[in-house]
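This document opens with one chain alone, in structure tokens, the form predicted alone.
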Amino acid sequence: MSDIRTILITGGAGFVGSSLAVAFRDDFPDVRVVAMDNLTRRGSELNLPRLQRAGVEFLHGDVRQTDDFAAAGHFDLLIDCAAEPSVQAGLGTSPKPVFDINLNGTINSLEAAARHDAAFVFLSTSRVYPIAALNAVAWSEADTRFEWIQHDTGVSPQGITEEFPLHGSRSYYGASKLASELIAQEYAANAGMPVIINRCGVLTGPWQMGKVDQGVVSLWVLRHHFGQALKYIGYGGTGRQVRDILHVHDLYRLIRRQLDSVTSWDGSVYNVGGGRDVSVSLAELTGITREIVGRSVPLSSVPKTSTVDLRVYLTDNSRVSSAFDWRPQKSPARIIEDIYEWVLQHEDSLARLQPPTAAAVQPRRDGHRSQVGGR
């Protein structure tokens, strides 16, 4: 960090971008942090007072507009958090908006970084791995979750490694991120730009405005607190689908460690997620959330599976753990506790973002806090 005086974070008013921006300012008060965002995602405006309190400069800009980067001035590091993050995006309609943001926006960000001889952190996604191939991994059904039982090329007992085959369809979202990875690696090879790529699993934590198609853990907490119904969708509607989850602060800890070796960044790719130890099925997520929030909500089932859904996804963190001596610290229970504490602190603002039937339900105001082990 010694040579980094200014950090530009695109998507800086979103969940991940704002969380990283505030964390950098808290740890490095002498470093200038600029959060660039177009504020199109509902709820991102709630982050503006938080950014201001932390001393983060806000720049209203759009990664699709090359001229918008100029207002940031000089920067030494660009962290690309700007994205259309939904795997459902483009289904049944034109995918062009997905590519405009996730691919063209990344190219514009790379160009801006090149003009300033800046280092580049690209937050990619586990969704670059093909859907059919992931769903073809042999599995079994346990009481509360599906389990992988096959270990083959790119599939270890811990999860998916960086060697998992990339042939096949992965959704418009996944394709846009994989294409961006390849282009970022070309900038590393041909322009000498320090580039590092983190293929993130499900990121979560406080300040995530959860939606049905993105931000499932915070959605679960919000729906439980405000008394709104939930659905188990796909794979028979039993809620046995499994994802590993990663607290955004654990991601910040990793990026901090990666910044100690910027001069060696060469476009390398790292799978980054909670791993098997920090994974939950939807059914397990429901149980933990009920205990922490102290409320049950109506649950229904939709057996039909979306064409872009996955039965199981777990991250093998071996490569990134070995390279940076990093491991996730926060368990699913601790993650949910952190989110719920945030919900209680910002209940009135969050209520305005909920569906009318949810906002009309009297939320819990007794400060209920159940403790669940395994932090």
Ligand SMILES: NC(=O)c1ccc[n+]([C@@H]2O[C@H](COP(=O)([O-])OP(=O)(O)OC[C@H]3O[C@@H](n4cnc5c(N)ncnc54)[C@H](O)[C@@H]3O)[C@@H](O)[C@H]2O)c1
Given for the second form:
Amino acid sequence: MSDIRTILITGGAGFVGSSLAVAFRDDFPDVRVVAMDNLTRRGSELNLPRLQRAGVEFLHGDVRQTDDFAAAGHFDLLIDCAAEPSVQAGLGTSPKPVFDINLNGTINSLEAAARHDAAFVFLSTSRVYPIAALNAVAWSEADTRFEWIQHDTGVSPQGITEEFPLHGSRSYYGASKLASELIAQEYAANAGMPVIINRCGVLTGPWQMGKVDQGVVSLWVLRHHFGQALKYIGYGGTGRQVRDILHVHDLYRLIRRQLDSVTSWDGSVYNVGGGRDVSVSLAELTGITREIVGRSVPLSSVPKTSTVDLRVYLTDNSRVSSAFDWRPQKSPARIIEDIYEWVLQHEDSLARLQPPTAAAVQPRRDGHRSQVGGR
Ligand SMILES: NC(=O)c1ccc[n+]([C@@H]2O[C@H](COP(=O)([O-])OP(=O)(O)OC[C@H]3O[C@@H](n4cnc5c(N)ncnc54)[C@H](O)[C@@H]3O)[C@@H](O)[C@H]2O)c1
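The form predicted together with the named molecule is what I need now, so please give it after the form predicted alone.
Time for the whole complex; same chain goes first.
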């Protein structure tokens, strides 16, 4: 970290980008942090005062425009967080915008990093793994969740390893990220750029503007607080789909560790997620959220499964844990408590982002916070 004087974070007003930007400024007040964002994600504009308070410079720019990078000035590290991050993006319409942002935007970011001899962190996704192959892993149905019962190439008792086969379709979103990974690795191999690739499972935490198609954990907390209905969609509509979840601060802790060895970054890929210990099914997420927010909301079922949904996804963190001596620290209950605290603090501005029609009851004004164990 000692050689890094300026960090450029693309998508720096988004959930992950802004959280990393603020955390870097908190820990390294002498480091200049520039957040570049075109503010297309609804709610990203709410992050601007927060970035300003933390001393993060905001650059209104678009990663699709090569010239927009110039205003950032010199930088030593680029963290690529600009994206259309929805796995549903491009379905039933043209996927070209997904590739323009996620693939061409990353190529432009790599070019900008090359001009400054900068290192490159690519935030990839577990969605690079093919959908049919993941859904073909043998499973059983437990009380509140589906469980994988088969351990094979790329599937350990902990979850998916980096050896999971890559053959098959993965969504336009997943394809745009896998293509970006491959190109980033070429810059590492041919231009000597220090590149590291973190294939993240579900990331969450305060400041995530949850939508139905992206940001499920914060969506759950927001809907419970504002008294709005939710749906269990797919796999029979019972809410047994499972994901591991990782608090964005745990991701920050990892990137800080990785920054201690920038000169050895060679384009390696690491699966990064909460792992089995920090995982929830939708039904379990409902139970924890109900307890913390202190209310129930109407829940309906849509049995039909989307073509891009997964029954289970769990990360095997073994490679990243042993390379960087890192482990997730925040449990599902702790994560949901953190998100709820943020919702209570920013209730008025968040209320304006909620769908107007779904309101069933008034938001809780008493800041109910029941303690649940297992952090
Ligand atoms: N959130 C997750 O669960 C998760 C999981 C795995 C990987 N990731 C990856 O992490 C990164 C950040 O995701 P996030 O959850 O913060 O999403 P987000 O939508 O909150 O943030 C993305 C930001 O990029 C900005 N943006 C979009 N198009 C842009 C463009 N053309 N130019 C500049 N800015 C643009 C948006 O306005 C938004 O502020 C993405 O690369 C995503 O693929 C996220």
